[in-house]
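Quick heads-up: it's one chain on its own, the form predicted on its own, in structure tokens.
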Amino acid sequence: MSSQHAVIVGGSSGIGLATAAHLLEKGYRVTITGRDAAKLRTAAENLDGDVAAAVMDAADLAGLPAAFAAIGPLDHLVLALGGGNGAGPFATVDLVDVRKGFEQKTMAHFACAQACLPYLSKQGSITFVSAVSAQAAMPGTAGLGAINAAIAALAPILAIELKPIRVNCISPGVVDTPWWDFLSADQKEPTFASFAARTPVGRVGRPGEIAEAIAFLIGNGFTSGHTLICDGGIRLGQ
């Protein structure tokens, strides 16, 4: 498994990070990448294994044959970028605000799928981050949901379209990572508390608990087109 090399853009923190440090483990080579070049190089330092660190920022859309050029032959790429523009009632949320939502995340995630391909193994996959929103009816994350679903339609349309390169998306829940420090502690911990409550399995995710479906969807060669809800069945009580 040493010879298969992944690419996670977004990979200095949250859920990307954990993907990275958990394909590690499995013995993969592994490339992160963020636009943040000490965050990035704090990561790769604090990984263990095979690890390079590559910046880049994927809603530069130009510059992103460059950036895939610069990394070279890869046999998978996880695009594991957050973004939290969008959110808020549909009576009110700010339009300017979705449509910096759809280019942060949807266009970077289409992009980067689109710029890796001259380099991507024929034998290999990739891997959307969507979330939730996406399949649960939440009130004021119209946008979010919007934005996200957007991102999960891409996997069967290119799982046909580039087989037999096989293209999957992951879809998180509510996860403790770094996406929600815009919240002080005295705001997480009734947030995340609230969320557990309409959660079966009584929590919130942990970044490792993602990594290992993304792990999966990567390793597993007969699962193409496939969105993979990984929420702790949250979207079930809404």
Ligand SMILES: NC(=O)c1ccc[n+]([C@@H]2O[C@H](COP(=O)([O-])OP(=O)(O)OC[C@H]3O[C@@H](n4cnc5c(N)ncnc54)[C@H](OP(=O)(O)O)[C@@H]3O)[C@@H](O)[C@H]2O)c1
Second form
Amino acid sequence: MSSQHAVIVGGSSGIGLATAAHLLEKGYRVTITGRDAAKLRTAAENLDGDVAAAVMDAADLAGLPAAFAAIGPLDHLVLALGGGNGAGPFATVDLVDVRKGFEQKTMAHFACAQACLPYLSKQGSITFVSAVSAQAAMPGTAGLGAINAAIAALAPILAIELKPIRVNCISPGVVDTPWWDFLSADQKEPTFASFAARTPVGRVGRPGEIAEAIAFLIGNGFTSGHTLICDGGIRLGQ
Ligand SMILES: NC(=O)c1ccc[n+]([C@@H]2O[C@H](COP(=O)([O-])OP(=O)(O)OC[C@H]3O[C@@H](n4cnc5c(N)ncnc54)[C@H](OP(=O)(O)O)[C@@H]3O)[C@@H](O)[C@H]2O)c1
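Can you switch from the form predicted on its own and show the form predicted together with the ligand instead?
What follows is the whole complex; the chain from before opens it.
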């Protein structure tokens, strides 16, 4: 058991919420954050354990120092926020949307990692949630791949600059979360079936599986500067 404090930015849904549940089970104290106060409150109410909630827009760079000051000391930061901006075929992808993707994910991760530093334990860690689009050559993901590869590039650099704080990254494959809710139920099923067919383990991932991998990166004191790809093997391009 641990009484360490983990802050999960983007903890009200999907991978972040599953990570909150997993860390609470392991005895961590957890603060979840997100932009939507009602969604955040519902998420916190449905979690068991020592959990707090703090409304935060991680893309509001100027507001982050005060947001982290309000949260106070923490041992681990998990950056699980991000949306779907930047997807589409390279030749036609909307550049405004790609820029928004960088602002909403890459810059937000970068700025949160910086803003938490005055409060982050030297024995603690930062874990970025990137995406397998950074490693897999999937058509239609040039924007997403660039957005997520930039995040993965931070882990080894920060592992040196911020030592002894450990800094890691996780790169999930396709995971069944509300991230995919831009698809209707009718669209989601064949989309997931197509991804499953291209994934060596034969299915898409579950948020809890990514949460387990994040908990490993947080808990293992000898792992730093690493990107852990947790994708069922889809990057291998079967
Ligand atoms: N699902 C997948 O297949 C998959 C695969 C690879 C990588 N990922 C990555 O994993 C991360 C989590 O995705 P998910 O699937 O768990 O998505 P999700 O279920 O949509 O969760 C996203 C979370 O981030 C929060 N959020 C979004 N923008 C935010 C902001 N500016 N400030 C603070 N919180 C923000 C959301 O809450 P609010 O909307 O209330 O702010 C929500 O809690 C994303 O970075 C995504 O790119 C997902």
